[in-house]
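Only one chain comes next, encoded as structure tokens, the form predicted alone.
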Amino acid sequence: MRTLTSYLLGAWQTAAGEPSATLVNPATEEALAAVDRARDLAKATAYGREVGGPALRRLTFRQRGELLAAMSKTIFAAREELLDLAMASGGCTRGDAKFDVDGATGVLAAYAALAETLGESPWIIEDEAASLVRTSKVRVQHVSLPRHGLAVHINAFNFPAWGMIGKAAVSILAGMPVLSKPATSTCLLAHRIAEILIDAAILPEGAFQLLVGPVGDLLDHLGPQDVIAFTGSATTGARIRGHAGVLANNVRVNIEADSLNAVVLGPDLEQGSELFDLAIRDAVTEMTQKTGQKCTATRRILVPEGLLETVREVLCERLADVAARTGDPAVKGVKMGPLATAQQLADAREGIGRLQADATIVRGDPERADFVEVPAGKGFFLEPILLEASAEAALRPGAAFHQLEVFGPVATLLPYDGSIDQAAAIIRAGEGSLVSTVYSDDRAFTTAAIAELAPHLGRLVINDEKNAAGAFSPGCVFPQGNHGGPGRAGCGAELGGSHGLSLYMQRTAIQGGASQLARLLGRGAAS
């Protein structure tokens, strides 16, 4: 068996002696790797600054373009390779494995096409200069520049390929070095594509480093001009976030956590109609597409108490298609494979108990241990869970649906009495999302959910009968728009086209005679 090491100044390192982990097959159980234990983290943050940061500054913004565009065609040209190994060390079916895999050659070819608008400039002028005082030739114009440290990524387990390279494209575009640090469970598939960019030699040496295993020492090495972006639980962002050496530097953190996410059935829905499939569609993948181990994934579910009966109905049957094919995702023609570990498995069945303190299962078996083609007591799997909870327990701020995210193929049906009002209380009960949707043909409804809705939420998908045929499926994150949110969701923001970049660049303003800021910043330097 393999032991996976880490790529740090330069080379991959020795195998330090005893594995940190064992990774698993999560169908099987089968064991696939050894994860090495790391060092010298010290020198590989100042690494990545000196050595690293000054080559990807010296680039332009085409020239990193380049880079992204040269990545994303030798990983895809992997694809297949990624793919199988996706599914055997994720759990993913084919069709979750290409979620992630083509989500990250996706943002690469985003972020290149990108890096063309923004051209040869060592920098981005936001504005036109202002003038300071009528009377006055001096203005004062914002630029902002690459900030001289390290991004540190810190990503979860649920997407090993599009979370860490989602995260580097940009990093790499504004011109700071990564060092990139995969959740253990899964590190097996970012390990994979560490090693085909390192052997494509595509990126200047120290502008990209993988850490494996444990994350040791590595926050006390940071400083003011560093970043740390986090996907993962409240509760390790919050610890990230207090961490001393990071308060004491005043290094810049962004943080992606727990996100309660909601779609709300408009008042006007009516079963038959193209959008109330498209809801119900919608409904089904968000819980069960990557086995519901997905941040945008839906977990409440708004239903005009007039529909609440059909909604149901059908959204049980559709489940329970899904459940009858749940097994090994290496079988053809099953629908959904496992949790990634034993402990989401652990933790996903003693979540659905708390939440049955203020809702009832209306569809599935947390216990059910028989899944096709799976070795009796074998693989870490869960059917689909739908459970629903009345009127009034809806509209209660303190009820576990609102508190706690299960992170698996779980939701909650929530009746609400079809006013904008009531479904707004509902959705800012569960205290910030990165995502919400809306499924109405009202425009007074979707115009006020817009005003209501909004700021709680990092965004927000308004689907009508006119688009429900070209329509994405809610959880899809785009690099053309902002992924974070606000409260629970860790007030993080990433991605949003050129507004990623802010959070690895300093912005500003430059002061001085209009002709000297014309002649010093060229485009966009008003004279």
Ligand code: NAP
The other form holds:
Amino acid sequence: MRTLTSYLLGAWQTAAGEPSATLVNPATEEALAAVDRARDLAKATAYGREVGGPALRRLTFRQRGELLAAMSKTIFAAREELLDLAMASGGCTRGDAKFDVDGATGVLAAYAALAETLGESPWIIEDEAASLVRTSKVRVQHVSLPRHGLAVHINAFNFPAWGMIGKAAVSILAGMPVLSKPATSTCLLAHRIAEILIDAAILPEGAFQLLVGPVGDLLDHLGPQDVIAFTGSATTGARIRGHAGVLANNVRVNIEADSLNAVVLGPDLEQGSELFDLAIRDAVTEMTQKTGQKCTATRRILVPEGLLETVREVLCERLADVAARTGDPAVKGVKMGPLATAQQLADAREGIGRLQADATIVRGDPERADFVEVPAGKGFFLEPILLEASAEAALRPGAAFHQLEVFGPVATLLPYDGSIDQAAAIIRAGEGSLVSTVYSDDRAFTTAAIAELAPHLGRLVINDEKNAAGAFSPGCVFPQGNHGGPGRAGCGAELGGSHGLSLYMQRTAIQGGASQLARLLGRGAAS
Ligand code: NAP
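Now the other one: the form predicted together with this ligand, given that the block above is the form predicted alone.
Following is the full complex, with the preceding chain placed first.
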């Protein structure tokens, strides 16, 4: 069996010693590859900083954008192979696989387009020069420059393509070299993408390194110009944030962690409307796409009490259809595949048990063992599980569904009285989320939703009858919009068009005489 190795110091490392893990197809449990463990992380971090950093900083934004465009085309050319690999190694249906792989090429293309607007400059002039004192010619102007460190990307298992490439696109455009560490359980796809990109020799030497297997002593070698962009569980995020070296060196850290995303069916929503159908369709998609292993998946569904019975009935019917078509994603007609690992299945089942302290299962059997074209006892399958809480429990901040993210096809129906006050109280109980969605044509309700909900979210989606036909499912993260959220979601921010660059850049106030600033920095300095 092949052993996947790291790409460090400009070369694929030779595998040595015992592998750190064996990767399996989560539908069949067939072994796919072994994973090495890396050494020399002190040298690799220094190499990224000293070789990759200067090489990227010598390029302008437009030139770095050309690298991204070439990466996008190269990955796209291998699309079919990558989709097959995502299906075999991640338990993805073809649709799930596209979501990940096309998401990766999409982010690259979006940031390549953004680069054109930033042009031939090596830095970003953030604003007009400001006068310090009315009578003085001294001005201050904010400039963002690439940090002189290494961007360390630690990714979660659920998006091996989009996670790795989305972070890399923004770092490279900003001018920072990357050391990317995919989650071990699904690193086969990330490793193959890295191989394709390295074979294509698009990036300057040192601009991209890949670390497979455990993180080892990586964090011990990071310094004050480095950045860690982490996506994963809150527990690992806290460990990284609290790492002694990271704290001592004030390494910049961005955390994308757990999230109890909610949808709010507005008080005016009526069965039969296009908006009602959209809300149901989105709820099913957000529970079952990638088998619910999406950080943006819907976990809490707020329904006005008068509509609860109808919503429960329709959702159960739709979810039963997905449940009947859950199985090996290699088989035609299968709508939902397995969870990624045996551990994910065990965690999800345990989590459902904990949710049942405050809610009741209204659809699905967490112990179901027979799935489409799957030999008995094989694979890490879980059918869609819908729970429901009482109106009284929904308002209890300590209830399990407000505290625990079950990373699978699992959500809870929460009745509320149709007021924005109750909806906001319920959403706030999640203590900070990546995204929430409102389905309503009631202008007063949606206006209040912005004021009351948005500060607790990284993204707020507002759907009304007029845009229902063209709306995107809320879990779909576009590179133009902010991705991240306060509180439990990790308090991080990624993507968001040009905002995403700020994670990898240092904003410095340049202060000097008006004409000198104008000469040195150009636009706006002498105003
Ligand atoms: P995880 O177990 O926390 O692992 C995430 C990454 O951290 C993996 O690459 C893992 O490597 C690495 N890691 C483990 N221990 C580490 C340590 N001590 N120091 C540094 N890195 C370490 O999370 P996961 O199970 O892969 O992902 C599921 C979670 O991610 C869910 O909670 C989900 O909500 C969250 N998530 C959040 C977002 C978001 O954008 N907010 C997106 C996707 C997923 P190994 O795999 O080698 O252990």
